[in-house]
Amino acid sequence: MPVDEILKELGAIKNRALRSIAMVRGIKGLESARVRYLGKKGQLTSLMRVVGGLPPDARPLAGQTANSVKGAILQAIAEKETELKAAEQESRIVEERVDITMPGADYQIGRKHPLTLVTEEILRVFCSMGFGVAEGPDIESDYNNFEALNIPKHHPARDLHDTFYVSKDVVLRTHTSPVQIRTMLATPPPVAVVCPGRVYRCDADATHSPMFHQVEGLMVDKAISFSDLKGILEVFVHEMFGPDTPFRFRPHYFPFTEPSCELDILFHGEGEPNGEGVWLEVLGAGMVHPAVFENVGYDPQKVSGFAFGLGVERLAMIKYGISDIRLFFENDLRFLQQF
């Protein structure tokens, strides 16, 4: 290519490049323009290779002109980049500007869930009487959940539990009694613990939930009697529901205690006829079955003990006058802010 044509093409490239750069509206577009003219396959780069093949006498002028065009393009790119970044920063300042005349956000202070409040109150009462707190896993072995508690396979008492099975020998625990088993397996008597936690059963309606909370208690030592159980639970009832709350024990059946009972309180709620109140079940209890002691390596001839279990949701419903257990799990702030 003759020198005069190369010089003419260099001028044309310079004019096209400067016009393209001037019309760019963003950093990405500017980079595309740079590649178009100065990239490895760019227009100016390709032409500069041609300049390298010119005769020696024509090469200096063409080379000087090509470098001048390249410098002009680079300068235009740098100036445009500065302009675009300044415009971008100005735009961001406008978009992110805080209107200090607007009222501040109203941040609400969180509160404890009613089930947390009731659980803490239950633990406070029993811990004040010398009980410790023990916890265990929600996913439990079939043995700890049933067999160690005197509920062997095919035992009719298993009909009491609609169980979520993870596998043949693994379940979502149906009560927190497995924590009592774990505690006795790991600790020689005397033992006095309460076991709070989530439990799971296949049941759901206004008074039952497939997941709910229990607190169970266990006391084992020499010469523990039903009178000790009665005294402990009397203190608990009067602490939770008031010192004048009437209560009673009714005979019942549990596979893991013998004798077994349920405890009721006389409840006075709105709409009760003649203000006489109704008896409401609060918890189940009893003396630990000798077979349970044998399963954990305790000698039933040397030690005795009692166990009890209560549903946290049930106590909360009685304590706060709530008729539907599902309210605890709906996360409705209008409900939760009452506590």
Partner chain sequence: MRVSYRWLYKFLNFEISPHDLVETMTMSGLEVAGALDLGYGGEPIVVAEIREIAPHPSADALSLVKVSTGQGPLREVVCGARNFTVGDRVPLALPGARLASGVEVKETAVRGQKSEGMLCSGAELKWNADASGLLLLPEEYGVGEPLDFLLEVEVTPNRPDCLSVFGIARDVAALFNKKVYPPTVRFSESLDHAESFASVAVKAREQCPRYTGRCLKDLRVATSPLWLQRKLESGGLRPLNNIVDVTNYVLLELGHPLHAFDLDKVTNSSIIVRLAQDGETAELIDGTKVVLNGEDLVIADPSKVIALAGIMGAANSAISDSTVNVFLESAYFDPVTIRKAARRLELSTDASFRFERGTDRGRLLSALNLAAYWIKELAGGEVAKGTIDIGGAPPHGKPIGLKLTRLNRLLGVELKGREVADILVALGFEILHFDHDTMMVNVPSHRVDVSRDVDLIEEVARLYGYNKIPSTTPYLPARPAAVAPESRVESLTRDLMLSLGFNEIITFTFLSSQEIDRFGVPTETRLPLKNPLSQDQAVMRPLMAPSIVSTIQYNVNRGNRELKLFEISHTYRKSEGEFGREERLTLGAGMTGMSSWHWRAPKREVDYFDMKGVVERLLAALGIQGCEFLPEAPAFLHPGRSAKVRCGDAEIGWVGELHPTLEEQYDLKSRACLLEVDLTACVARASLTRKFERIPKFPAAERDLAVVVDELTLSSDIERVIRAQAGELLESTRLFDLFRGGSVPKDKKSLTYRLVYRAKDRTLTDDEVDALQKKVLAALTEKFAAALRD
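Having seen the form predicted on its own, I'd like the form predicted together with the partner chain now, please.
So it's only the chain below, everything else dropped.
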């Protein structure tokens, strides 16, 4: 084929190719256009093979022209491809549009019972100060629940504990204090533990539940004093109710501590009469009675210590503003999901 004919044909291929690429509507069409011109048997490829067979003096001009045609076609394909992809994504975006105001997936998250939350918070405060955690059974001996704690049979202090009996000498523990006894019987001093647990009294109304929860605390060492008791409980009050909460220690009576006290905090809340706040009792405490030490084989001349008992429901009621203790045990979902 003469050179000028080849050159003419190259020009024609270029025109055809560019025109058909411009008319392509999709990626598939573009690919078949590419094959038509640039594929193994494509029009340009075939012609370039002819160019290869030209005599050496005729080759440079034809070769350069063929390459420039190929370059132009490739560029056109690339441009078209970019254009087509952009269009394709745009249409995908349009097609995939959703009503973004419809509700998202309903992941369900379980919630801890408020009494668990409060117990954990109490334990966190004391454990951060070095207390360990000890537990004991709900069903206890009369001895551990009363006698070892300096409450003999026929002691008037038993009036304060309306006790459930399982048998003559086995009771549902009326407080977590028997865990003190168990801990001291099992461990020599020093001891620093908090003991969470369920306790039971035969009493039921808006502020009393036959089953409720306490956290007991016990610290015994060589020279633990009442001022140590005050210091530790002060930290607790400030952690639990905020650093500015006013509090007071008030003398009280427990058979297993002496001196004994109750701790009140000044509470501002609903139903409180004159804006001055009301004093609410939050826990009972005291120095471990020497008779208790004697009962567990500790020498009251060599060690001293303090114990305290917190009512978890009471703290939760104060903290969350709950006035009826029964709500904790009815487990209405609408209650549980508030915490």
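For the two forms, the rigid core is made up of the largest set of C-alpha atoms that agree within 1.5 Å on superposition. Remember, predicted model here, so these are calculated numbers, not experimental data. Residue numbers count along the first chain shown, from 1.
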**Request:** Could you let me know the angle, in degrees, that the smaller of the two rigid parts turns against the larger between the two forms?
**Result:** 92
**Prompt:** Quick one: CA shift at Tyr107 between the two forms, core fit, Å?
**Reply:** 6.1
**Distance the CA of Gly29 travels between the two forms [rigid core superposed, Å]** = 65.3
